[in-house]
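We begin with a single chain expressed as structure tokens, specifically the form predicted on its own.
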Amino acid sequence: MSGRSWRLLDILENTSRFFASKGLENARLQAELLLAAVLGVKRLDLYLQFERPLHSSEVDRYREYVRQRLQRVPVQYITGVAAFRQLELTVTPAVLIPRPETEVLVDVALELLPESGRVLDLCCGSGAVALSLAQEAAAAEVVAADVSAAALEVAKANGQRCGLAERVEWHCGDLFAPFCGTEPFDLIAANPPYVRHDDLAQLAPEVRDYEPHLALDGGEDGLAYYRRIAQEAADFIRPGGYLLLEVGDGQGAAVEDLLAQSERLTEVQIRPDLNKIPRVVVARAATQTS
């Protein structure tokens, strides 16, 4: 690739192909964002650029990163950014990139949030979520937990990144381990690991070989996580607050069984994403009775 000249278009039209011939999807759209990345622009103005001449320090680290692509790296990790709602943030191998369906725990979680609530970001990951709810909740007191360290530096940095870095307190621990004794929440929100063990080594390699297993494994059935939630969320929630939890595709129905199951969580109900799939799990933490 850098043995030539090359114009912006070319590069792109011949690494579209070269991506599809290897089975990519969306094939021209990562060749875009790889090559906007190498160039520090917007993917959009590409388009306002193609008879630009690549410079051949630049063929050369695209070139790199379509190497990386093609050893399936997820774009995002190449790139170092991944897009969410109105966020642009950073990501690593330390988190989940971001998807497009965890949109859905943001949006629910605004419509049942008070304006001034006190919402909890469980297994935070990259901040997404919690920064989210920061940027688009202006007065609600935001928190986010993580157990890996190394998420929750990366959370952090996010913060830092998007201006928000005093409208979250991080706290790094197991689940609702950092908040025993403290206020209660108006509103928890989690997408915990769901993913069954025993799937795991039949994820695309994309997922499989570079995110954390820590934030995919859920154990035998992948319901582990969801069945501590269960249990103990109902101790951190006001009553009648609200616990949301993103499920993956399938497990709505059996969320929805394990928090039916607690006598102080009722109201259970599943909101659906863009695409009709069963998302988000919700309950209500039960009024207290006289």
Given for the second form:
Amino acid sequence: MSGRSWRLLDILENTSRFFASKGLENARLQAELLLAAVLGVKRLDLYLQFERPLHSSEVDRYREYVRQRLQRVPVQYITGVAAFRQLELTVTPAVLIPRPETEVLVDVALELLPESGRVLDLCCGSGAVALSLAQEAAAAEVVAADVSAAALEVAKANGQRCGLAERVEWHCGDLFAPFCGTEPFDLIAANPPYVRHDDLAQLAPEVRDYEPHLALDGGEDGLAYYRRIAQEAADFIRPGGYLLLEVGDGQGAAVEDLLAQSERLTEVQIRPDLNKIPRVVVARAATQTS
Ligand code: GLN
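Having seen the form predicted on its own, could you now give me the structure of the form predicted together with ligand GLN?
The complete assembly is shown below, putting the previous chain first.
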């Protein structure tokens, strides 16, 4: 990219060829997302202004974004935003970038949560799940928690950004610690860290080098948090209420077993994601028998 003046379409084509030559996937899409962010327009609106000449300050900013992307910084950290369901969320390296699979966790929660139910998003990160529930289940009482104070700052800012600040109660603490002695939940949903510790080094550089390991590292076998949640969750769910856990590829059966081992959880089942991969393990808190 030289100092000459650029037409929008030319810089896009040039950059997507460049990204592709460096082995980046979805090269054209990524070039478009970064340019749309520089110009402050929606990606599809780029198509209405292909002839637009770019100002040198826009080109400079775009070059900086392209440089970061070549360092494998995820597009969402470069632009500072990520799309999740109907929301546009702020993301920083303090939070995991919300994944499309996690939208299924929200679908299942919306299906099982009573209309004005009390719901907890455990390990809330950017607040994607809690804020979607607040938006899409208008009468729900939404609570969210994360162990990372830095993540909670981002989540709270997202509450403001989405006009949902009053709808979610945020807590900082280790799993259920903030909820000892509080009213039980009708439903708890969590996307806990689930990557096997030794697999972290093999993740894509975008994830391995930039996303928070605190949100990824699931211990030696990737199941450390599921084990704790399986033991503790029933104390915080009203009898008959639900526990929903997102799982990584291939973890469904193991997490199903963990939950089935708990005498206080019942009706364990697995829901698939849009690619038909088992993604959300569901269990109910047993109604007291003794
Ligand atoms: N889905 C994330 C990944 O692809 C992991 C998220 C998690 O650990 N909960 O790495």
